[in-house]
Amino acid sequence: MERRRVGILGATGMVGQRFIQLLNNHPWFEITWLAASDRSAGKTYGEACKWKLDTPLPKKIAEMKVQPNVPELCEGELPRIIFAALDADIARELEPKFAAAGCAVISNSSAFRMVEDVPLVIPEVNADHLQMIETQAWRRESGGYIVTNPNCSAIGLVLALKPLEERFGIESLFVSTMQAVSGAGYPGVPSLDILGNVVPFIKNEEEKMQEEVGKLLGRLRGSSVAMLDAKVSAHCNRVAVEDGHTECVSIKLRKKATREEILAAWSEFAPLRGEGLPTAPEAPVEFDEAVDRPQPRLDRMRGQGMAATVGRLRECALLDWKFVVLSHNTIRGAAGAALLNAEVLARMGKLDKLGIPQGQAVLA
C-alpha cells in the first residue's frame, strides 16, 4: 500500500508520543505534520516535547516544526489523515474543524464517542460500525469525518467480552479496575499521591466504561447503534503501576457456559487474522493458565502491546464466572487503537477522496 501522509494533533503529550513511536517506519503511513498548543507552535518538536518513551525520539521528527493546532493556520499542505490526541474539552472545539476541512479525524478523545453518528470502534469487535461515518454532515459537505476509539479501560475489557457476548450473551457485568499512572498523562498523578497508595477515583472513568461497553457491543441498526441490553457496574482505581490496566471482572451470561466453552471462545476469537493489518495482533485475547497472571510488568506487551491477556477464570458465587484482564493502556488503549482503526479504514477505502464532498450518503 502506498504510504499516506498523516498528521498528529496534540503531538507533544503522552498519547501523541505513542503515535510517533508506533507510526515511525509504519509501512502505510508517514508523519508529515505535527501540531500542538500555542506554547509549542513554532518550535521544533525536539524543543517543544519532553520525550518520555523508552525508544529514542526519531531525528527526523525532532527536527520537524510544530504547527498551530487549527487547520487554517497550517503551513504547507494539510494532511488529510489526522490522529488526534487531545483532552476532551479541546477536542470538542478542534476536531470538528479538521473534519470540516475534509480530514479523516481518527480520535483518541472522549469528546465525540457517544455522539449518535460517530463510530466508537474496536476493529475486532465492531468494525461494521465504521459505516456510520457516511451519515456525518462533515462527510457530505467536505469528505471529512470523525472516528473514535474507546476509553483505555474499556478496550481490554471489551476484547475479552466480545467472544463471550457472541456465544452466550451478557446479562450483567461487574468490573473493578487497577489503572496505571500513564493513563493520567504527564506529569499526571503527583508522586506523593500515588506511591504506596491507591486512589479510588478517576474523574468520569466509571461513567465512560459503563456507557462505552453498551455502544461497543451494541448492534448497528441502519445509521445508529442499538445499545447492548446488559447491566454494567464499574469501580475505577488509580494504582502505582507505570503502564498496563488490570481489571477484575465478574459476569452473568444469558446462556450457561462451561469453563472449556469460555476458553474456546477466547482462543478462537481472531476476526482480523489474515487481513494483513500491520498493527493487528495475531491473537487479540490471550489466556494465561498461571494462577498469578496476568501482571502488568510481565504481560502488557503481548501482541506488541495490542493483545488483551486474560487469566484466573473461575466460577463466581454471585454471578456466573470471574476473571482478570490486562491491556496496555497507551498502546492498545490509546494510540495503537486509533492506528488500527486507521488501517481498517484504509482497507475499506475510507481514506480515499478525503476533502471531496460526498453528497447525500447512502449506507452500504
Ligand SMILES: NC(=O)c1ccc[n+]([C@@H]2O[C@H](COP(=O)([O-])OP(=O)(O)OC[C@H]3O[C@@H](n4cnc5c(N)ncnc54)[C@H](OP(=O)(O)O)[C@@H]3O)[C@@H](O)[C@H]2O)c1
Second form
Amino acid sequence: MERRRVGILGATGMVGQRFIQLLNNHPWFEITWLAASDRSAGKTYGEACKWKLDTPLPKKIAEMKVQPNVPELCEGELPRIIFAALDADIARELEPKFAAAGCAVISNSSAFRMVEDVPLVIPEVNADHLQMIETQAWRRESGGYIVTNPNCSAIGLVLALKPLEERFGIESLFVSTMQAVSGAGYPGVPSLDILGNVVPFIKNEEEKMQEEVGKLLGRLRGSSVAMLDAKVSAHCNRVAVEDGHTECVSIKLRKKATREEILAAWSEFAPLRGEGLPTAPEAPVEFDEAVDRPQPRLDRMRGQGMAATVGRLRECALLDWKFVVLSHNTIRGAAGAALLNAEVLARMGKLDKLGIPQGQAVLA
Ligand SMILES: NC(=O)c1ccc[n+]([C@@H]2O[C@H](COP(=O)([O-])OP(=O)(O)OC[C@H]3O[C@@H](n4cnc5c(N)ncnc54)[C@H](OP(=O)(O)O)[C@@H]3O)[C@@H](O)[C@H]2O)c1
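We have the form predicted alone; now please give the form predicted together with the ligand.
Following is the full complex, with the preceding chain placed first.
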C-alpha cells in the first residue's frame, strides 16, 4: 500500500520529536514536510532540533529542510495531513490556515479543543465525535478540518474512567496529578525549580482537565456534544519525573459497583481490538495487582507507550473507590494519541477527499 504523505508542524519540540519517532517506518504514513518557528526554517532538521529521545534521529529526517510554517510557501507539494504540536497561542493562528488550505490538521494543542464543532477525541472513548468535522466551515470550503486530542493528563484519566462511566455512571471525581517535566516541552521547567522539588501549579491545567473530561465522556447530539453531567475536581502538580503522568483518583459512581465488577470493566474494555490500527494498544487499560504500581519508570511503556496502567484499587472513605492511573504523556498523551486519531480517520475515509470542498454535510 502506498503510504500517505504527512507533515509535522512544531516538529522540533518534545511532541514533534515523538511524532518523528512514532512515524518512522509507519505502515500507513510517511513524513514529507517539517515546519517549526522562523528560527528553524531554512535549516536542516538535524541543525534545528535538539534531539532528546532515546532512539537515534533517522538520517533521512535529519537531512530534511525545515520549511516555513505557511502553507503557500511549501517547497514541493504540501501534504494534506498535518500533525500539529504547537503552543496554543501559535496554534490558534496557524492551524486554521492549514485547515483552510484543505489539510486535515490533527492537533495536540488546547487552542480549539473546546470549540463546539471541533472534535476532542480519544478513539477508544468517543471516536463517534469525529463526525463533527463535517460541520466545520473549513470542511465545506476546502475539505480541510481540525481534530484535537486531549491534554496529556486528561487522556490517561479518561481511558480509566470510560469503562466505569459505561457500566456504572460517574457522579463525581477528585484527581491529583504528578506530572512529568517533559509535559512542559523543551527546555521546559528550569532544573533549579524542579530538582528535589514539587511545583503545585501548572498554568490552566486543572481547568483543562475538568472541562475536557466533560466533553470526552459527553454524548454527541446532532453536531455538538452534550457534556457529561459529573463534578470533576483536579489538582495538578509538576514532579521531577522525566516522562509519565501519575494520577491519584477518588470516584463516586451513580450505581454501586464491587471491586470485581470494576476490574472486569477495565479488563474487558477493548473497543478497537481487531480493527488493525497500527498504533492501537491491545489493551488500552491494564490493571496491575502489585501494591506499589503503577510507577512511571516501570509502567509508562506498556502497550508501546499507548496503554494506561491502573492499580491500587481500594475503597475510599470519602467517595466510593480510589485508584492510581499512569500514562506516557508524550506518547499516549500527545503524539501517539494524534497518530491513533489519524489512523481512525483513515479507516473512516476522512483522509481521502482533502483539498476538495465538501458542501453542506448533514450529520445523522
Ligand atoms: N509535552 C507534552 O507532554 C504534551 C502533551 C500533550 C500536549 N502537548 C501540547 O503540544 C504542544 C507542543 O508541546 P511541546 O511540549 O512539544 O512544546 P515544545 O517542546 O516547546 O515545542 C514547541 C514547538 O513549536 C515550535 N514553534 C514555536 N513557535 C513557533 C511559531 N511561531 N511557528 C511555528 N512553530 C513554532 C517550536 O519550534 P522551534 O524549535 O523552531 O522554536 C517547537 O517545534 C503544546 O500545545 C502542548 O501543550 C504537549
